[in-house]
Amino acid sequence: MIEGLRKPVSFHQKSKVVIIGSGNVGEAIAYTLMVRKQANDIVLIDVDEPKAKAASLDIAHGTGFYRQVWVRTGTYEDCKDAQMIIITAGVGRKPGQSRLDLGSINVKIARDIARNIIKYNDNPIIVVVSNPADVVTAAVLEETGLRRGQVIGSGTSLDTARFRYFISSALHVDVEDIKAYVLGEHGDSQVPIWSNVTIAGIPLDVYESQTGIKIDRDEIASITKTSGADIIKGKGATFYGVSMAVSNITERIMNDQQGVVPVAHLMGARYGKWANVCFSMPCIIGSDGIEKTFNIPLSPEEEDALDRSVEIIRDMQNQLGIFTNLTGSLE
């Protein structure tokens, strides 16, 4: 095999990524993270192992470009000395099936992947993308043992990463200007937090009365909420945007950036009515997993909606036979 015949090259400092599942969303993500250079051995996982060859070689003839990034297949075994390991296996969401649908055997295969992971690993950090990500992640918890802050759903960080977009497109500023959060379930649940919206710091109520821009904010709340539904029944499925947002999620942790990013976990006993729920709020990420959790200020029809987006999520928690117990502290 042409892809054997080379070796590693040998790093002052080795960063390793393995993903698992070669899928559309996986194979993306290797190659956001090999363009972005966010790792120097990045290894693909997958029951189709001729699947993961074909993409690990696609993706590593393209390093010869501008750097070279060893790209490359593995087994479970190469999950011993990963900083990183991102789960995206698992069965696709169809058009018109919500992620919570995919419960049952997405779960399945996510507590198999981590029995797998955690024979060899006994202290990674692992990021969870597959969907429904939010109950997958709190099972890949309970399945592991690990603290809460090691185990993270890419969660709302997609679904903020789109309210962004809408909402700088609607007021023709800059994307990077808007700061905001989509936070609670990654799905229909989700509910984007107005009350704190700021252009460039600037209170979203007080820079559309200085521009006379106004926002239909209805409008940007709903097709944040589907879009995902729409590029899927467009095109099959979606995974240059979430390949992006795990990216920015795999930057935090590689460099430990420390940054700020809205993500699912276990949320712990300080949040009372939240506890034992894994959901997206903001956290600061760095090599250690998540360090800390931000319990930002809602209005009263914010924290209504977020109730109810927990509460559904801990009914597919219960349904699918996930008690997690809490096993570490995030306080």
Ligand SMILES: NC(=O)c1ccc[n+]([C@@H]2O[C@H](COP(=O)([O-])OP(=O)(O)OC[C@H]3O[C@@H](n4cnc5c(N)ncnc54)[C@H](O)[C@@H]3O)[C@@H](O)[C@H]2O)c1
The other form holds:
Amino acid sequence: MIEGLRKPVSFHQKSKVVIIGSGNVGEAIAYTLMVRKQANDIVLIDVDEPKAKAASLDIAHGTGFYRQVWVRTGTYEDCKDAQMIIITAGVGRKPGQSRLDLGSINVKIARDIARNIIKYNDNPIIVVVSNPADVVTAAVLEETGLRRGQVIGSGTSLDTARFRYFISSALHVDVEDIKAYVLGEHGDSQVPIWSNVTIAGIPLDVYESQTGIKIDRDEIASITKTSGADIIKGKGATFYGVSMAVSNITERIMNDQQGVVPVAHLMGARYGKWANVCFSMPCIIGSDGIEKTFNIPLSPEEEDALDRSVEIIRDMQNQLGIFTNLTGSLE
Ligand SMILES: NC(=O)c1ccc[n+]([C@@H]2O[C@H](COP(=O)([O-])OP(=O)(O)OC[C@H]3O[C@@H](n4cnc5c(N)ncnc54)[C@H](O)[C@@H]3O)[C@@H](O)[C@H]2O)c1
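May I ask for the structure of the form predicted together with the named molecule now, the form predicted on its own having been displayed?
Let us now look at the entire complex, which starts with that chain.
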């Protein structure tokens, strides 16, 4: 029924990204990667094949302006020579459904997908977007048996972008000048790290006292946390913000950019009480995935909040049977 997913004529050097799950988020990511020319072979896979075909054709039509980008549907065999594989497949949360019930469904889907990926590529870089993102990332890591740095959850990179956006709006300053993080869970227990917010290197309280602009920290923390739900209330899903967050991670991996991004990953032994739990801390990301992770200084209140956030994720990992056979700490 749908024809024309053609290979571009000027298709020389291949950079390939496979996106598994071609719903709102997968499609928006494919579109963003195409527009930003971050790969020249973008493959969409979905259990709903007609949907994936329609999505890839819709985006492919735009490649009339970018001939060297090929957007198409594929199979797991396409993972073989992909530099990066992005998982966005899953089901949405139904009214009244608990986060744990949603987690058990999406973890099962992600484990199936992980097994299919590994069949064709035993050394991939995988980025996990499906929710609940931290535990799904942990399950994919466990199922694939890959190095910790090869399985990256988009985690709080989106929450961090929202946080920076709201701070920049309140301070009337360019968002690119805002250095700030949200860490911990990509969810309700997320922790905004106020103690190290800077505006182009100027500490926030110095900036406030010298400009006379005071920001309401509680309000900004609150809208950062609730804005995803507000968007879902208004239009049923969120996808553009997360597609930019994933595109930012893609940029680091495809171009070996060694940029610092807060992403979810399994904490190693040096994280002590937080070891063996998957959540977001700042990391350097390059072509090998996560190349370095940072345990940054926190205020006592922030550390307490992060402790609580980590316990929530650890509890969910345990209830979903993730890492039950893990002895020691994965390095
Ligand atoms: N991490 C973040 O910041 C963030 C932000 C937004 C959404 N999300 C999450 O991303 C996920 C996708 O959201 P969406 O709005 O695109 O949902 P969606 O329902 O529009 O799309 C999900 C897609 O997954 C497909 N799918 C289901 N099982 C599959 C399988 N086994 N193999 C391949 N495809 C399969 C479905 O057919 C569907 O097309 C959700 O879990 C959502 O909560 C995460």
